[in-house]
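So this first bit is one chain, no partners, the form predicted on its own, shown in structure tokens.
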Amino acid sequence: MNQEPRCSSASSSLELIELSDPSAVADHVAALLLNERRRRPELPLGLATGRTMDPIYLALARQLSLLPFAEGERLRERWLSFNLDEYVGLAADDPRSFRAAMMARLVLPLGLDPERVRLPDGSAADPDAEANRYRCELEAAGGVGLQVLGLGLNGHVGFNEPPCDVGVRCRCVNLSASTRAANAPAFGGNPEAVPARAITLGLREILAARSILLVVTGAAKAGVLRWILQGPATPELPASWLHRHRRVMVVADRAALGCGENG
């Protein structure tokens, strides 16, 4: 059985939830997502993709399936989410695209209407115009209620690569070599096969969310997470701008917090 979460104040602005392992993190975050849909159904969720998120969506599907039928159907019908980003140059049906990932890990397992799970169009002829269109679509929906974020090894959130100013908006960006290397497993292990550009929500849209969840698992993220928690905010660590937000919860496992078995 997973241990109870241990809470502490990571800083004046970040609340820290420490859990035992990625499975416990996934269960906790999935429960928070369901509670958010019940509490603020009028506002969309902000979602992410990646290895940290995959077990969360599995847990979400499992928890949703255990709800009474009427409640589960109500949550499905009222679902609305906006993803952080998408690769430029990949069609929606390309299995390496984030849209395909969301179809496989969220839409189909939860039985959602695909139109209620929004992502940028990576195959748009004009990526800059698409980024602007996506930003406007999110604004028209009222902005994000709860934004879920992963953490890149170089401190990025979304695809906001360092250095990154706090005021940047949704835009087309160039991906760093380290990000392409980290995402290479989905492209046959070849970083050169990872698209060089992506459309991403900016720090302005992320920090406009009513509340934020930063989810971090694994020892590989321990170093960068420590710098984020210690602050201060700096363009060299885009995730450190989260200190500017009033309601940020960091949900991390013991490995990401640098804790050994007896730590």
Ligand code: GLP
Contents of the next structure:
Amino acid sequence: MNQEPRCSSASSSLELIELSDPSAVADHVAALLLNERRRRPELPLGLATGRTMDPIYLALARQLSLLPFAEGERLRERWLSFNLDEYVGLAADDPRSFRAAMMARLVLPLGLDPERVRLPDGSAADPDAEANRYRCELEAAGGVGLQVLGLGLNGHVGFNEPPCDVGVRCRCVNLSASTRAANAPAFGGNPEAVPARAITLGLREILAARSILLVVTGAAKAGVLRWILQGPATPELPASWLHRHRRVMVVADRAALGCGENG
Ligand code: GLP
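Could the form predicted in complex with this ligand be given as well, to go with the form predicted on its own?
Then the entire complex follows, led off by the chain already shown.
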């Protein structure tokens, strides 16, 4: 880790860790993930996809490769993670699927057993039944230990689009126009090419995690992050429900916290 984090309590429930940039955030979060695997190996990690997460997986591969061989092997063998979400309607091997992203960014670089990196099957014939099956599979695994979340520009976590009640479960959802536009770069820049539906863990499974890390980088998220840190919890900002959890850490870079170059 190349930098001491600055910590403060943003509210009664959200602990804030401020770091200089996405690279410092990635190093910090990757170290927390490895620690979690050591400390609580019996419970799965909850993982996310997206641009915020990409440098974190790179840092994780780097940090894992620096561990003593036997310790690295033990962590690999005992790995278990559940992803938040997956598009509906893409083939499992479609390079634009979240499964393909996790293969390329996590499974192959870390040398993991793909069976131990779980995602919903977005190609299932009955996506509603698949959402239910995935929820049961996660419950049978004991629920998530540490849940990592990215933040959507509209305040979504996973694919829980606003407005979103705190009690929603793992289910099939329709994606908002703004989310399809935000995720269009992976689909040749065309929002219409982004699947219209997805399977996502709900707020209920997310808030059942023993602890939660909300990771936010970049100036584009500064506005929505400010609203979330301030509270109160509201269906209009799904991430604001994190105020209902007692162990949430927000890890953000200076740009996401609205600090300019000299701020
Ligand atoms: C996406 C995903 C989330 C992700 C979030 C932020 O649509 N469903 O799991 O964390 O939105 O994405 P990004 O990090 O690319 O901004």
